[in-house]
Amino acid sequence: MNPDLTGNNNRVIAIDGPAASGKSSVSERLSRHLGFLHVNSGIMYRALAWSVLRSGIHAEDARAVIRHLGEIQMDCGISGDKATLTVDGIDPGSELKSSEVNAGVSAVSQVAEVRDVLVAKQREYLDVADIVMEGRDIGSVVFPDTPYKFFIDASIEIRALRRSKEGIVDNLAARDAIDSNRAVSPLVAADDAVVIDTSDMTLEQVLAEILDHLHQSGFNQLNEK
């Protein structure tokens, strides 16, 4: 890890991938296995989208989104082994998975000024703990110097099936197109990321593969800070 970026000996494992690829499930399981803090960076963008829509602002109105971000208080904290987030003292909870937020989060995430602010908040977590952070640009933008990068993927058919089982309505193809083609921090596997297709894998198999790659990279030795 680049000491100029972190300023400490804490480590970060970056888990990137598209929606419903399985990255959240494996990130949570991995963080528990290692005793690391789990940070879902997507929650930050969803929380902003939730607040924007709640205020009657169109998610595609970039100027209004930027102005709104400057007017609200987003507090990032820690509860147990998970990162927490409130907007003006409110925890949006399950509303972050609403169809409205699903439809608006990609537009909000495209705004460069939004990403600058939220990436800075994401990096602050490494000041206090070892972390497993999931998102779409963790290995490529947020922590490009971490040697522990994974890109979790699955076929769009499998991902759609997973979404439907969760009761979530989401146009995955449209979200993929927006996230992959945005000018700022697009969804992409970092050149040195380990790509894992979870289409035909169980959660336990994915976890085992990640742990195997970590061990091969010398993670056991580095784990002794």
Ligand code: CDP
The other form holds:
Amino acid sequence: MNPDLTGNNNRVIAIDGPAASGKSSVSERLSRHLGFLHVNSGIMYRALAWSVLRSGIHAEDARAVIRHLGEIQMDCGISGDKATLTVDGIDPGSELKSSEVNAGVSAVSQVAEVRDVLVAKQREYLDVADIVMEGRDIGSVVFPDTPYKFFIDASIEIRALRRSKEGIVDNLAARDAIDSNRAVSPLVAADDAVVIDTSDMTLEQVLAEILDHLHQSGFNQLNEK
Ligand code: CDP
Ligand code: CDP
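Shown: the form predicted on its own; wanted: the form predicted together with the named molecule:
After this comes the whole thing, all chains and molecules, with the earlier chain placed first.
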């Protein structure tokens, strides 16, 4: 990241891509390998969807969603080497991955006012740590100046298979469609992102390819393990 923009020398590696492309798994390994903080921006959108649904609000009711966001306290922090999140003091935990949240999260995420608030929270992490941040618009919108951007993809069939092996109900095609076609910050590979099709790759191979690209682009990490 350009130090002039952050006031420090912290760096961010952006990992974007569609659902079940392997973002979380590879971001977790990469951050551990580099000693960076792993931040999953998706859980912020999921936490809002979770809170909205719990309050009996329809995820498609944008005005009610915006009002609700103004009424809750979403705290994003760090504990040890992990990013943390609570809503009104509660950690939603595994409920963030529920089929109800999967079904509602893309509707909530297409609201511009929601994105403004959550993107500001995402950017704050770079003030305090070197980070690997995963999401949909990290390289294109949240940190467009970072030289380290990856867009990881896989065929819809492979992604659906990966998710079903996890035993989770998740209509990937529906989420893909809303995420890719929304007016604000759609899911898109930044022009300068390295695109990796992981359909036939293991996690180890994806990690190795990302590290290769990082080193080729002059990335130097003293703490690298
Ligand atoms: O892990 P998975 O890819 O299934 O989903 P996620 O990263 O947790 O994101 C859940 C949803 O949040 C996505 O389908 C998007 O609608 C939204 N999202 C977003 O709009 N922008 C981000 N930077 C991250 C997630
Ligand atoms: O974060 P995202 O939704 O993009 O994907 P993930 O939760 O990291 O990965 C979804 C599932 O696919 C997990 O069970 C991974 O272990 C698996 N996966 C895989 O088998 N091969 C890969 N190259 C990447 C992920």
